[in-house]
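Okay, so here's just one chain, in structure tokens, the form predicted alone.
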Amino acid sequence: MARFITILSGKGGVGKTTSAINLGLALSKLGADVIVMDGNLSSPNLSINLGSTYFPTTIHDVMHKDEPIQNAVYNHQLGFKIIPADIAVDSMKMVNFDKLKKNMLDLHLVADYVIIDGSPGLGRETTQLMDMSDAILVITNPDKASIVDAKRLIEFAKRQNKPVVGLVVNKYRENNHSINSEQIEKYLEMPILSKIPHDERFEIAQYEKQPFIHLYPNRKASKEYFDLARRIIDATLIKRKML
């Protein structure tokens, strides 16, 4: 049975897609069958970050043309799989969450984890993706605007009784200009599962259209993604034993 983990953020630009890609690859390298899916249906960029923008079948075709979702699953050269979205403006008219939710059940047959790169903010897409999720990871940066928006997202999820399991703080720095981890946890009333340190090499990885942990496996940020992946696997195994 696949576990559906949705990556969400209160605002754009905090590293949500980067986290989805690197976490997916880390889980894959640890032996899991992983699909990274673009759930940002109005402004998708998963495929852009991986260097390809054309696919014969996308998640939008699943919702609009009744294509089987298996037809939208593609192997990435590094070992994980992706489900891309259509980046055309007209694709915004092709969103049908009822069909998407129905088709997602078929992914239980082909993956251990489905990492969903969600949309930022509190729109309808976010609400629908929450409904499909076994767990939600909230991505933020250590600045006031990002954390305030993360607070709104977490409160919204709690009111909807949705399973937010913790925070990933991207671009983390220990200096006088950033909010420290203790302050973040206290304000958001949520544990930090991973602190991804600021690293200028992320810009190089984005330019190269490659996951950071593939290009720089020995950097501290890569080790943080692997530690997060291990925590997810351990938590999943514990839960399965209890069922």
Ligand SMILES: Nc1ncnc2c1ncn2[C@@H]1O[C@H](COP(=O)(O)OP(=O)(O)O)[C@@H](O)[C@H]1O
Given for the second form:
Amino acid sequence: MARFITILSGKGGVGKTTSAINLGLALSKLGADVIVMDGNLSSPNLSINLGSTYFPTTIHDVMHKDEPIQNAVYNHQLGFKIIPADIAVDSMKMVNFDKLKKNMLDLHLVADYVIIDGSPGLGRETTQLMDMSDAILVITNPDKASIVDAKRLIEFAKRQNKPVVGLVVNKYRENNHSINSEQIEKYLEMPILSKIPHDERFEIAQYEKQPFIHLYPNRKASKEYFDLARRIIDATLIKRKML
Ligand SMILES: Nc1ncnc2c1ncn2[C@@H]1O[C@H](COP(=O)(O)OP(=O)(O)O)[C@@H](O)[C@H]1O
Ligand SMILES: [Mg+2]
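Form predicted in complex with the ligand, following the form predicted alone:
Following is the full complex, with the preceding chain placed first.
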């Protein structure tokens, strides 16, 4: 049985795609079979961040052309798998969530975790992605706008009866201009599962089209991604095969 975990945020640009890639790789390094799927169908950028934009079959073909979802699963050289989306503008016409949801059941056979890179906000995509996942992972930054938006997202998830597997504060900084963890937990009424520090090397990793934790395994942010992966394994009760 695969666990479907969608990474969501209220605000854009907080680190969903970055977290999908690095959490996916960390889970796979801990022994899980992982698929990272692009669920941000209106602005797909998972494949761009991983250095390759052409795939013969994408998630859009699964929704539009009756391609089995297994045909849209590709091996990444670092050991996890990805399901890319079509980055062409026209691909937006090809979204059919009902079909996708049915197809995704086939992923139970090939993965322990399907980590879905979600879209920001509370629109249709978010509702549909929530519907097809077991739990959501909420990402925020330590600034007022993203925290207020995270609050709305958490409320929304509650109303949809969708469990939040964790709250991640990304780009965390200890300074006078950032909101500290106690304030964030108090406002969001939820403990923080992981704090990923702000690190300028994320920009280099993005430029190199490589996961940060692969390029910089000794940075604090990499250790945090591994801790997050362990906590998610514990929270979702999938036994680690290698630890
Ligand atoms: N912990 C971090 N420290 C510094 N920059 C980061 C961090 N996490 C992500 N970024 C950068 O922030 C930008 C937005 O990240 P991205 O993952 O694309 O956000 P989203 O998918 O939520 O829109 C990217 O340029 C990325 O490299
Ligand atoms: Mg993104």
